[in-house]
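First comes one chain, alone, set out as structure tokens in the form predicted on its own.
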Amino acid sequence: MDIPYTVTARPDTGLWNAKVGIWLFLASEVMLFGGLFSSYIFLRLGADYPWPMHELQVGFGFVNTLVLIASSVFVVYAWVALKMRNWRRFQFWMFLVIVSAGLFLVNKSFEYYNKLTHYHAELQDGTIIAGHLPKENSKEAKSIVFEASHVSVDSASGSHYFLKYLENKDDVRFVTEGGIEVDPSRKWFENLKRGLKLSAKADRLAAEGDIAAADRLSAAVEKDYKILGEVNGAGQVRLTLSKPGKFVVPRHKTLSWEETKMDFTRGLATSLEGMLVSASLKLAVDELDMREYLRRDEPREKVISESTLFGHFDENAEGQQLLKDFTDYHTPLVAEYEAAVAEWRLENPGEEFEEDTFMEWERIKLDKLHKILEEGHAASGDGYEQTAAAGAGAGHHGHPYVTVPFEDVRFFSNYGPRKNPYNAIYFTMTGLHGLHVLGGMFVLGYFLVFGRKLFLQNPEHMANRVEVGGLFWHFVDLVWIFLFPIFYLM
């Protein structure tokens, strides 16, 4: 059977079935990147807080710019072969669009590794600090890390969920107030789980009179739940470790801790006793944003030694040469900013000022302000780690450690999607589009390699397929042309 119009122009519209489609489809694709560009503008004009502006790497978008164009130039040549009846041209062509896709995603990747590994926390005061966790033990870096010699779990809410956060689990049993051992695993909780529920609705059917249905329902809970006889039919498990168990658990698993006690979010219903080995956050680093820090509580005296930052840097002869430094640094800026303040109210007497208009300096980074002061006294002593800061052009710096409370801090996020709004649609929209790029990329490459069969039965057939993949590729250029300027320019 001969599908009609796959070569030949249809009569009513004078193009051949599949590009009418492919225009159609790329319809719907406008309006579903136009939204996500619009959400973008209201996001940014509605921000309530500085909006981030060159945090990204221009290199890499650039780069993947060239690139993008490269292949779109590619993708015709490939078309423009099959026109002439050249396969192995169209397979040389074509293959430099698959590298070009290829390249794109692999430079996409770096780019979310160091945003996936560079971290942000904002303490209680307004000072935001940012940086990379320390290469050994990143994970309790970032974590509340607990020595638990007792276990709670409330069976009606909580699971076995709290075992993906025991370091040592595989040398750790578990034995219940009564000294039977246990593997308090997801089946044992489901089990528990029923047998409870079941053991619920026999004493309901006691209560309300029907004593035979009880007895039966309660024998049979018996005989095939035993796990009620090992935690003595009690909805609030408590088991004893034989050795003490490493918890290592997210601050925002987290619900409360003290010494002695650490309990889980109420969704794990979980809670530990034992010792509290460490619940502080530690960070390498690179920059430091005090905008929020230095304009609350106006008209304060805007004293950066007052921030809860560097009063964990009491100790640390790197952190008070980092505190010289920014200091420094700043020192000119506050001048300059209340030399504008007091030009402004002149020019605009009994009007309200308000303090966001000329707090637009840059945040601080570190790699920059060494740069500034590196001919006075920039910081480069012992202890640094020699990274470079996330999307920092510069080489390599000191770059002091800090270990901060996390009772001090509100927020803390790697650069992912939670952190801010920003954040969220810029992985959404250049998320969205990568996989568009590796749609592409597949059904171009299927051109490539099972396309031969089809060139040498119709070779016109073959070329208006690759001409609608063309016109998709085109269109993910051309997406990829806005999304540059708005995320790394502007």
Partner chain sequence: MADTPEELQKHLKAYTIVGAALLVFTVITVAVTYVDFGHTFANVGIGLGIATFKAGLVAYIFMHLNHERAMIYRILVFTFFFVAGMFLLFMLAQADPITRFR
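Positions refer to the first chain, counted from 1. We call the rigid core whatever largest set of C-alpha positions still superposes within 1.5 Å between the two forms. Nothing here was measured: the structure is a model prediction, and the numbers come from that model. Compared with the form predicted in complex with its partner chain:
- Core-superposed comparison between the two forms: the Cα of Phe406 travels less than 2 Å.
- The rigid-core alignment places the CA of Glu167 less than 2 Å apart between the two forms.
- Comparing the forms between the two forms, the C-alpha position of Ser109 differs by less than 2 angstroms, with the core used for superposition.
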Second form
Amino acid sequence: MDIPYTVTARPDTGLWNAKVGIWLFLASEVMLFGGLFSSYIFLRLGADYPWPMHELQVGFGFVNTLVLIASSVFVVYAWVALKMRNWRRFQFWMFLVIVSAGLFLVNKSFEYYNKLTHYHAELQDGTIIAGHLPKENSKEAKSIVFEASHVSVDSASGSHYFLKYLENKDDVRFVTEGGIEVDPSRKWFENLKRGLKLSAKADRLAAEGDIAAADRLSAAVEKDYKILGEVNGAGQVRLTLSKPGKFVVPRHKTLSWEETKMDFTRGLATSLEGMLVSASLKLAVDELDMREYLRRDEPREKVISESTLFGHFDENAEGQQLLKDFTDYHTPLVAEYEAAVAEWRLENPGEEFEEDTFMEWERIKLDKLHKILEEGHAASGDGYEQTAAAGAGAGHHGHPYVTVPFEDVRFFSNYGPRKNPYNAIYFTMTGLHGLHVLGGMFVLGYFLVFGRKLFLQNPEHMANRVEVGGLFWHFVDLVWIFLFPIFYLM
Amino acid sequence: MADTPEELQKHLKAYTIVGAALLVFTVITVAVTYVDFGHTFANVGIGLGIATFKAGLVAYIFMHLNHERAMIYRILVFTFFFVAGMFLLFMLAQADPITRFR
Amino acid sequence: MATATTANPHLADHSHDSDHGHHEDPFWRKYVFSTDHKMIGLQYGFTALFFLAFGFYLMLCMRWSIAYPGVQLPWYLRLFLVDRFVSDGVMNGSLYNMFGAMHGTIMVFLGIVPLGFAAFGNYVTPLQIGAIDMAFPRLNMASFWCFFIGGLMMLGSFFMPSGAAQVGWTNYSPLATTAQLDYPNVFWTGQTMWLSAMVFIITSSLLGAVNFIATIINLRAKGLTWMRLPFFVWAMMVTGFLLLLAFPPLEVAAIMQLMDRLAFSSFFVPEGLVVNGARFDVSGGGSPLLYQHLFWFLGHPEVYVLLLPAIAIVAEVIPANTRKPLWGYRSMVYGVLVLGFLSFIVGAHHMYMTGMGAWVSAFFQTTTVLISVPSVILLTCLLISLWGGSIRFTPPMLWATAFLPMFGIGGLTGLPLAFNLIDLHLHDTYYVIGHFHYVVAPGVIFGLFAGLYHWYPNWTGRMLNGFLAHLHFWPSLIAMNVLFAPMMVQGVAGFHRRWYDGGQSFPLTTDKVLFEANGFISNLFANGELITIRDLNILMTFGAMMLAVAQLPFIINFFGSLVFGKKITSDNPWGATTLEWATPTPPPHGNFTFEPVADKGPYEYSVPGADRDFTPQWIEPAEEGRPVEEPVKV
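Could the form predicted in complex with its partner chain be shown next, to go alongside the form predicted on its own?
Below, the chain from earlier opens the complete complex, with every other chain and molecule after it.
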């Protein structure tokens, strides 16, 4: 049974099935990306933060644009080759398409990696710092480290997930209040939960009057869940650790921390007793952004160097030098800014001053600052490198370290989707686009590798397939043509 | 679609030219974003204008929309109408709120 | 009765059929991973019927909780509830929320759309256009399995540590973004699973829609021009376009909400959100309005995705049972096209309360009122089609005629909601619930039942029992109205839709006295002689139980008739004119024993001068001893 019009066109519509199919599919893809583009518009128009123009590295996007455009040309070449029944030439061009697609994805993954390993922290007073985690102990540099002697678990929820954050799991044993040593394993906690649940059910049955069933259940529980005897019934079960357990916990998994106590989030329902080792963020700073700080500091009497950030620069010479560089550079800038505002007020008497008017101005100035910082590092590069070698304080590319307690950090994230809606929509759109590239690569690759048989049987059918695959590929290219300017350029 | 070898050769030439044009316009897109046209809308508008022109080239030549069947156009017209409607709606949603939510 | 399609050896060996009929496909190929559109339609149908029953069960539990808050569920409802949900047999608030969210999701996305569009569409469309199968059979199969996986994920989400999604079928952010985030692994929470499942279901719909439209465009039989297509096919085409173009924005919303939940982005989260007393630790800068715009860009076309298949089925059943052509076929076709078009630009009328500006509200108010025009055209045409016909009240016709007033009530109660000002009062009350349930439950589901009774003989070769059909229909009709009509009364009084205790904790609203009763009636209600609007809950729950009981005859009939049903004597038992009755019963893989050629419109009933009261669309194949039937000139 053959479906008609798979190869030849239906006379009255002039189309073969797959052609209709792919255009319908593309129509739905247009709506998919249309939805994303309109979300982009919505988020951009509503952004209450300066839109990060030129934040991405244009070079990456530019190269990728060229690669995709070239691959689009290769696809039509490949299709023409098939139309002229030349299999070898088809192979040649299609191979280039696959290579281009691969190049695109490799390029993209470098870009992603750079973003995801670059961190950003906004302090309580609005100062924003960006930088990299130290290479060694990078996990501890962004987490709360706690050495626990006791663990209290909510037995009813049987939560064992805190074990995930216990670093020295293999060395540590847990001891119950009854003095029995237990394995810090998932199974133990789950048994505990199940046993408690069953005994609660037995109690309920007894209360309802079904004594026989309740007794039967209690007996079964006593037999199968000996664990219950080791803990003190429902509620918090307190376990002692045979030696200090080192917990490295991401900040968002904690509810609160003190010198001797730390609580996990509600869902984990676990708390630790012991000693807080560190609860601060350590970054090798390569960028400072004082825009938000300036915005909040309405009277503009405080100077930039009073930002909490500068309390946290390392006490070594490099840290102090950076502080001095920054203040020296910024003091005249602030004065200039103040003068500009005053002038604006004179020109527009009675109108309400909007910070946004000067947003662009500040951004440009601070970009210059960023460059100066970089140059400063380059100039005094030797010094930084030396300290790095000495292991005293300088880190990534010779940028100075800053250590900020988590209390002072309002928001902390890498340059991933979490950072702000711009990054979020960037990752979502380019991620989906990347999946389309990957999908197209598989389909076209399939034609390249397994298409020979169909080509020999029915070359026109094969050409149709490549045309359909090509249409998809051009669409992917077309989407990128829009993605490139809206994310990289403007 | 004409499938004679001569026709296809002519197509090939067109594809090469269009491909080159796309590359050139990519360079132009990057270049113009470093020029300030005075207003954000102007900057964005010019950038998007070039991108739309490039996308049009791809759709018109590479995707053969210069000689396609009526049915395909009918499908696409509706699609583009709805996409444009969606853009407009989302812009309006930001431009005309009862209360600003930020 | 015409023996239109008895096997004809001369035409059976049509070139396309050369390799079939000789070997039987293995079981898994024929029933499980089938590429035959009829089998896929049946798979969709059975899955959807299961989900409908499941969603119905969730509703019963909820209605019990509303009528008797704090009272243990009766044994027949507790039967399916394991301890993990209710240890003491009483519905609590979060379980009610879970059931509410899943009732909506399952009914809309896993029950009615698959039954109306995917099941009937798959089974009937290729038959009606005289195609041997869908344009892309394997894509069709992929579509079903995507749907099936999505359905399993939805079901599975009940058994996750967190339980299923709890924030309503619309899944509004930021509630949906922040719900169940306390669980250690956010991916394995019902809320996240809802989104992942939706991505599968949407993908399935997209594949299905591409397939339907391509099939209708390219595989129509010879002579079947656009204006000769049965209305059902037109409706399927429009529905396909609605799915194709409206679902992607929902997919976008689902993906973005997934990002919000898993990558902690803040697409839909404004800055400074406080959750459980603590600052929600994300960057902020997004807006819940964005989610709602994306959702309702789908949401309103989705309503017509539910509705159009039902209208289309009714449009097939009515001419076949009135023995006269569909009145205003052309205006119906244009009406359905306009309806589809307008449905894309009315979505934001669900959002009057969000703080959209006056201009946007005014625009959507206008379009919403406009869309009632094509809807009324469709309904009026169907109504006038009854006029002057010699109506046979066969089982499908019972449902089809009941559809008209029920859908009419549903549509007309929607009009007040279209207006900004009235909506401020009625938003999120039981009035809204009553309105859309009138459209979807007695409206759409009645239409779908009409379809089930209408095409059952084509699938099985047997008729459904008429007595049981009546026993199914009349109690259902009454129960539906007992269940939904009081909602309007409650809603106007300000009864909120999400009170799991039936409004007990809001006595100022819900203790309004409706009337004074004595004797028998007062014994039924808790408050005795003063019947309040809250007491209507008990009446409605009674209606729901009655509706459940009323489905028993159908279930017995549906499965019993597979074996005991009266065998049909002709392939065209209703004496219908469209091409699906030109096939043998049941249609084999490949459908037709001859190449169907159409030479007239779809509804040529009671043509003057014809020898029968129906003139099929197709040209009867030549048969030995019988001349080719002359096409009828009208």
